[in-house]
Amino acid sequence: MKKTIRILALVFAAAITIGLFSACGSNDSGNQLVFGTNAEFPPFESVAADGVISSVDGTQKFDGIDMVIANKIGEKYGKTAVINNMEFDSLLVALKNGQIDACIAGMTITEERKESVDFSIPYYTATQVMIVKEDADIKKASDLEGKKISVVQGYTGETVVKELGFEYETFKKGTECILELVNGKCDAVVIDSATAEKYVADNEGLIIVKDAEAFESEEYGIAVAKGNTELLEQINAAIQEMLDDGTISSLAVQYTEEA
C-alpha cells in the first residue's frame, strides 16, 4: 500500500514538473508578435541570410523596409517579432483565423480589404509602374493594349490592369514575372514602384515606364484582425513615432539605394 502511494506521489510530482516546463514554453511563445508576410517583394520583404528578423521556427531570416519596421514594433513593446512567410493571397485569411497577429507585406489599404481587416495609419506611399525592355514601344499605360502583361496574383498591379480592361497572366512571385519579361515571354510587368526599381537594378536591359494619369498613388498599411483595437493602437503609435523621427524615410532611401 505504501509502495503504491509512493509511486502515485512520484507520478504526481513528475506531472507538476512537466506542467511547469510547458508553462515556460507558453510564456515564450506569448512574448512573440507574429507578422505574416509574402517575402517576394523587395525592397520591402525578402529572404536574406543576414536578415533582421527570423521566421517563427527560426529556420529563415528576412530583410527589407517592412521587416525592420516589424522588428522595431516588437522592440518597442518588449516582444520578439517573428515572421510567418506565406502566399500573398493567404495573408488575410491567416489573420482572420488567428494564425498571425498582424500582416505587413507592402499591402495597399483598400476599401475592399477594410471590410475584413483593420488597417494601421499609412506608413508608405507608392504607385504602380510598368517594367519593360529598353527597346519596347510602351511609353504609357494605354500602350499595354494587345500586349502580354504579367502581374503578381493579388498585388495591386493585377487590380489596376484589370480596371484598365487589359488581359494579363498572373504569377505567384515578382521574380517569376521578371523572368517572363527577360525571356521574351511577356511585354510588360506591372508592379509597385519601389519593387520595380529593385528588379530593374538587378536585370540589365530593363527600364521603368511611369504613367501618373493611369496609375494613382497608393498607401501601405499594417493589417490586424477586425476589432483588435489594442494591437492596432500600439502599431499606430510605433508607426507615428517612426514617421516623426524620419526612421521610415531613412529606410526607404537605404533599401532602394542598396538595390
Given for the second form:
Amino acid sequence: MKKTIRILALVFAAAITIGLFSACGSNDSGNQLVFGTNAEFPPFESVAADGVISSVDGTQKFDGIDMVIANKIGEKYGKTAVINNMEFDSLLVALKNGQIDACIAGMTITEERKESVDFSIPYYTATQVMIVKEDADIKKASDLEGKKISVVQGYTGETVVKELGFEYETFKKGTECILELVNGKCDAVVIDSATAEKYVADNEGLIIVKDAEAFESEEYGIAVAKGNTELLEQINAAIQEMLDDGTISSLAVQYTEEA
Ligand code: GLN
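Given the form predicted alone above, produce the structure of the same protein in the form predicted together with glutamine (GLN).
Entire complex below, previous chain first.
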C-alpha cells in the first residue's frame, strides 16, 4: 500500500514537473514580440481560424497583410510575433503602458499621433474613399453635404470628415457602418480604400466613390513607444527589405484578390 502511494506521489510529481515545463514553454513572453492590432480591418487584419499569427495566449488566430508583416519582423528580430487584439482607440495607450511592443493596424502616420508614439518608415499608401449605394447621387466629397455619414470612431476617416465640416455618426466597427448603409440608415461610409474594396466585394449594391482632391493620400506605419529606437530600427530594416524585394506589394495583391 505504502509503495503504491509512493509510486503515485512520484508520478504526480513528474506530472507537475512536466506540466510546469510545458507551461513555461508556451508562455515564454521574453521571446515574444507583442504586436497590438484591431482585427477589424481587412485585408490588413482580421480574426481567422486558419490565420498566420496567434494571440498572446494562443487561443485566437489572425490573418492579413499586417499579420504577415508582423511575422516577418518577428523572424528578423529572432522572436515569435504574437497579437494582442484590442479596440483601435486603445492601441496608442497600450503602447505607452508597455502592454504591447509595437502597433500594426493599418495605422496612418499623423502629426497628432506622432506626439505620443514613434512611427516606422511608411509601408503602404492609402486614401479615404466613400462607400455609397449604387444609385446614390454622391459623386464627389462635396456631395456629402446634408447627407448621413457613418465613420469608425478614431479612424482617420472621422478626422477627414470632421475637417471637411460635415456632420457624421461614429461606430465602433467598419462592419457596423456598412450595415447602416446597407439598411438605408445612412448615405455614405468614409473609410480607407483597401478596406472599402473588401466591404464592397462582400456586399452587393455598394460602390466606391473616390475624390482625390478632397481626400489626400495617407501612409501606414508601425508605431512603437516613444524613444524605443532599438526596436524601431529593426522594424525599419525589416520594412525596407520587404519594400525592396516586393514582399509588401505582392502581399497587397494577394490579400486584395482574396476579397
Ligand atoms: N488608417 C486609418 C487610421 O489610421 C484606419 C486604421 C484602422 O482602422 N485600423 O485611422
